[in-house]
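Next up is one chain by itself, shown in C-alpha cells, the form predicted alone.
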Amino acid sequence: MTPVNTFESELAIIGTGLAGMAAAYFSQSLGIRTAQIGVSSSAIYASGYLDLLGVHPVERRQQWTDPFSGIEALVRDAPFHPYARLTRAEIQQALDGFLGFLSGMGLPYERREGVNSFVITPVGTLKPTYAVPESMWAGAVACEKKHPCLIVDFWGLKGFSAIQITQMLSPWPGLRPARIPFPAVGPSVDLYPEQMARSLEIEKNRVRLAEDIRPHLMDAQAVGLPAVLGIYKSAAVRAHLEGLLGVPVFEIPTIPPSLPGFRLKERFETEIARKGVRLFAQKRVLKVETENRKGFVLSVGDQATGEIQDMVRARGVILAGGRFLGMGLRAGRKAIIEPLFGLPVFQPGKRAEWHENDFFNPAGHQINQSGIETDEHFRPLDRSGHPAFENLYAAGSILAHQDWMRQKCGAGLAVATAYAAVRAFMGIKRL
C-alpha cells in the first residue's frame, strides 16, 4: 500500500476547470495557502472564448452587444441566477484580474471594454463573446468590418470545414474557402490538432504552409485557420505566418478537444504551481470528513482504483468541479446527487421532466438549470435553507438556476463566482 501523505492548507479547491483555475488564482493572489485537486481533462474542451453574457432570453435567442445590460435584464427575469448575487463591480474586477493573470502567463486576450464581439465558431455560426484570445482577435475585427477573408482547412483534418464556415456565413461578402495539404503530410493521412500544432513550431513547415496558402490569397485582408498554430510558441508561429503572408492571421476554434483549451491547461498548471498552489493534478477527492463543521479532511487519490494517496486538511473548501462532465454532480436513475458532501441539488421533481420532448427546444431542458443553491456568500444550502457548512463554498457551473451553455455566460459565471467565493472565505467586504 502506498504511504498516505498529509498536507495542511487554508483553502482547498475541488476542480481544475475554469472556475477552479480562477479560484486558485484569486486565492493565491490574496496570500491564502491553497490546495487544488482535480482531473483537468475538461479544460481541453474550452474554445478559448471567454463569454460574459451573450443570449437572453434563450427561447428568443436574443443576443446582446452590451453584456452588462444583458445581465441586468437576466437578473430581472431570473432573480435566482448566480449573477443576481454579484454586483457589476465584482464581475468587472474578477474579469480584469483573471485576464491579467492569463496575459501574465503568456495567453493575452483582447476585448472592447464593456462590449461583446462576434466571433466565428467551428460550425460556422457567429456568437457574441466578451474576451478573445489574441490569436483569434483579427477574426473578430474582420467580422465587424466584413473584410474579405480566406478561410483555410486541410485534407485529413476532421470536424473543421472551410466550405461549411463560408456557406454558413454567406451574408459576409468576400469570404472564401480553401482546402490545402498540411506541410509534409499526404492528403490521405488523418490529422489531429495537437500533432499539427507541434509541427508548425518548426520553421520550415510554416514556410511551406505560407507557400501553399499564397496562391489562394488574392484580395483577402486576413486568413482564418483552425486553431493549430503551435502550443508553446503560438504567438511566434502566428507572427511568422503573418510576416510571410503580409496579412493578419487568426485562429478559429476546432471542435473539442481544442488547442486553446490545451494551451490554457498547460500554462495554468505550470504557473499556478510556481505561485505556490499545491496542485494535485489528475486526482480526485474520494471522501470528505468534517472537523467540528468548520474544517475538512479531504481524501485524495485515484478514482479508478479508489486508492487514497494523500490527505488534505483545510479550513475551507470551494466546490468548483462543474456538473456532470467534471463529476461535481452525478445523475442516477431517479435523481441528481452531489456525491462529496451530500448537498441537496435543485432539480426537476421527476426524472421524466429532466428533458423536453423536443431535443432542440429553444428554451433548453430543465436539467440544465439543476445544481447547488447558495446564500449570498456562495455557501451551499442544506434542506432547511441554511448554509450547510460555515466554510464551504461553490462556484461555476455547479451552481443552480443557470444554463451557461445557452446563455453564453460560462466563463464570466466561473470567474466571477470564484472571485466572490474566495473573497467570502476571507471575509472581505462586498463591492
Contents of the next structure:
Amino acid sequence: MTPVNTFESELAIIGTGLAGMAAAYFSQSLGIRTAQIGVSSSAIYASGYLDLLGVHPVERRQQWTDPFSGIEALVRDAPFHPYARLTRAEIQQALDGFLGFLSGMGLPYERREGVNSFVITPVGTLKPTYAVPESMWAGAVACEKKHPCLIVDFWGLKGFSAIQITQMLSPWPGLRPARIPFPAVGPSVDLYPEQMARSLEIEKNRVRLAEDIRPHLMDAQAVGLPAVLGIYKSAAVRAHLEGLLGVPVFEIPTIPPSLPGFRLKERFETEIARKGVRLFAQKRVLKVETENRKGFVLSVGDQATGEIQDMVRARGVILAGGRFLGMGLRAGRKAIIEPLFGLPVFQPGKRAEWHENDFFNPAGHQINQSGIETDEHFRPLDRSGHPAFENLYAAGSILAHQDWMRQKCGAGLAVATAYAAVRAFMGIKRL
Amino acid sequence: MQTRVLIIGGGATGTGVARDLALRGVECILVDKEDINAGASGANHGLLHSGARYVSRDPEAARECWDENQILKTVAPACIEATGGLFAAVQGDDEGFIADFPGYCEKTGIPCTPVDVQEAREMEPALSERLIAAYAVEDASIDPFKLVLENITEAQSLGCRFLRRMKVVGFEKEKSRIRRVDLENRETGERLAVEVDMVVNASGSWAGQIAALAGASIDLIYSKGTLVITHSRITHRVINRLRRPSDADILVPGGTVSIMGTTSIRMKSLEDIHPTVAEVDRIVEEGAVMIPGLETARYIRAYAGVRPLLGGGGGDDRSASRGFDLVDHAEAGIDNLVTITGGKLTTYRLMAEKTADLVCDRLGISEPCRTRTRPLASHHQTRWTVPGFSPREWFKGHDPEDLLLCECEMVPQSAVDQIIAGFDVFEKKVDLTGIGKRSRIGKGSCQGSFCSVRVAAYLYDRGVASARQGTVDIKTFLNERWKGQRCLLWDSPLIQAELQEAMHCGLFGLELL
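Beyond the form predicted alone, can we have the form predicted in complex with the partner chain?
Next comes the full complex, this chain leading.
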C-alpha cells in the first residue's frame, strides 16, 4: 500500500462538471486554497451551448427570447427554484466571470446581452441557449437571418446527417446539404470526432478539406460542419478554413460525447491546475468525516477498487456532484439518498411517481425535482430545516426544485449557484 | 387487391397460419395493425413448456404442450435453447401439492425426475437455501421473435404478403359471406380493399373486437401479465416454483439474460397496457423467495402482455384454460370467418395446423399440413434479432464501409438495409420501431439513446426518412423502449435514463417538437 498524503485546503469542491468547474474558478480567483475532486464523465457530454433559461412553464413549452424575463416569470411561479435565491446581478456577474475564464483559456463565447439565441442541434432542431462557443456563433447568426448556407457532413461520421439537419430546418431558402469524404482517411470508415479534430490540426488536411467543400459552396454565405475543427488549436483551424473558403465557418455539435465537452475538460484540467487549484482528476470522494462540526476530512480514491489514495482536509466543502449521472445522488429501489453526507433528499413519495408514462411529457418527470434543499446561502438543510453543517454548500444540478433539462437552464444554474456558494463561504455580502 | 385467405394478426398464431397455408400452396395475405409480435407473442416468457405446469388442472393442455415441445425441438432448433427445467419448492410451499406433483406428471405422460435438494442447488446455485423439493422436467427457452420472423419470412418466400401497420376497419358482407375486407394504413390513412375467400381472425386479445366488427362474437377475458428481464443470466435452466400457479413463479433463461414473471391482473380494456412499478416490485420481492439474487439483480427491461383467456364467468384467471379454441363462425351465420384464440406460444404450431386444416377444408383444398416435420429454415433476414449474432459476424470479417449503427449490439448499416428491403411497399414508411423489432437495435446497454439517432440519420441519408418525420420517429421509438424502462429505474438504469433525457430533451429539445 502506498502512503496516503493529506492535502490541506480551505475549500474542497466535489464534482468536476460545470458547477464544479465554476466553483473551482471562483474559489481560486478569490485567493482561496482550493482542492477539487471528481470524475469528469459528465463534462464530456456537454454540447458547448451554455443555457441560462430557455423554457418556462415547461408544460406549456413556452420558449423565451429574453432569459432574464424568463427567470423572473419562473421564480414567481416556482419560488423554491434555485434561481429564486439569486439576484439578476449575481447571475450576470457569475456568467461574466465564468465566460471570461473560458475565454482566457482559449474557449471564447459569444452572446447578445440579455437575449437567447436559437441554435442548431445534432438532430436539426433549434434550441434556445444563451452563450454560444465562438466556433458556433456564425451558425446562430445565419440561422436567425436565414442566409444561404451549406451544411457539410462526412462519410463515416455516424449520427450526423446534413440532409436531416437541412430537412428539419426547412423552410430556409438556400440551405443545402453536402456529403464529402474526410481528408486523409478515404471514404467511409468509422470516424470519431476526436480523431477527426486531431487530423484537422494538420494544415494539409485543412487545405484538402477546403478543396472538397469548394465545389459545393455556390451561393452559400456560411458553411456549417460537425464540431470537429481541432481540439487544442480550434480557433486557428477555423480561421484557416474561413480564409480558404472565403465565408464564415461554424460548428454544429455532434451527438455526445462531443468535441466541445472534450475541449472544455482538457483546457479546464490544465488551466485550473496552473492557477493553483489542487485537482484530483478522475478520482472520487469515497468517505467524508467531520471534525468538530468545523471542518471536513475527505478520503479520495478510486471508486472501482475502493482504494483510498489521498486525504483532503478542508474548512468548507461545495457539493457539486450532479444528480445521478454525476453520482451526487443515488437511487435505490425504494428511495433516493445523498451518499456522502447523508443529507435529506427532497423526492417524490414513492417510485411509482418518479417518472411519467410518456418519456417526452413536456411537464417533465417528478424525479427531476428531487435533490438537496438549502438555505439562502446554498447550505444544505438537515431534517430539522437548519443548515446541516456551518460550511457545507451545494451547487448545480444536485439542487432540488429545478428541471434543468426541460427548462434549458443547466449552465446558468451551475455557474450562478457555484458563484453564490463560493461567496457565501467567504462571507461576502450578497449583491 | 385480392387473395384467397386474409389472416389478421402478426403474432405466433397468425404467422404460423401464414406459413402453414403457404406451404400447402394457398395464397394468403397477413395483416397487423402494428407489426409482428405486437401482442402476447412479443410479451411472454419465451418458455417452451414441458407441460408440467398444467398437469394438475389442465391435463389436455399439458399433453399438447409436451407433444409440441418435442416437435418444435426437432423442427425449430435454431429458435430453441434446450435448457431443461426444474420445479422447485421452498419452505412454506404447500406440501400436499409437492407430494401430488409427480403423480400428476406420470398420469399425463410428462417426464419428471426427482432431484435431490443438495444436488439441485449444485446444478443451480442461484436457488434459495430454503429449497425443500426439486424435480427435473423438459422445459426449454424459445425466442418468440426469431420464431415469428422465421415463420413469416418463409411464408413470404412462398408468395404470402405481410402488410404491417394496416388496421382492419370493416368487413363487406354479401349474405352470409365476407366478400371484402377494408384496411387502413395507420400512417397515411389510405384505404385498401382486399377481396377474400376466407378470413382467419388470429388477432389474439383483439379477437373479440375483430369478430364484433364482422358481426360475430367471441367471449374473451383479458389477463395482463408483467415480466422483467435481468441484465445477466441467473440460472442455466428454466426454474418453476413448485406450487399452484401464482405471481412471479417462473424464471426463464434466454441467451445472456433471464426473464422473471409474471403477474396476472384482469383488465377491462386493451388500451394502454404497460407494466407498473407495483408489479415489478411484486415480481422482484416474490421471485426473491425462490431466487434470492433477484433482490439485488440489475434489471434492463419490463414488459407486459395480455393473455386472451377463453370464456368469461367467474373464478381465478390462473385457473382459466390454457387450451385453445378454433371457432367456426359459420354456426353464427358467417360462412368464411374462423377465429383462433387462447392457447400458448408452445402450442402455436398446432393451433395453426388446426386452423389451416379448417380453412383448406372450406376451400376444397386437400393438401396436408407440412409443419409437423418440415424444419423451420433459418433465414438470412431473421438473424439480426439473435443476441451475439452481429458481433460474431463483425469479428469474422466485415466491409470497413459497413458502419456499426448500434455500437452496443454491433448492428451494421447493411442489417438496416436488409430489414428495410423486407418491408412491404404498401406501408410507405420505414420506422425505427419496425427496425428495432427485427434487430438488436435499442436493446443494448444504451437502450436506444445513441443508436436511435444514428439510425435516424442513416434513414435520412438513404432517402427513406424525410421532412420532420424521421426525427419525430426517434420519439416514438424511445417512448416504446421507455414503457419497459420506467418502472425499473433505480441504480445504473436510472443513470442511463438521465443521460438519455439530458441528450434528447436537454440538448435536442425533442419534448418541444
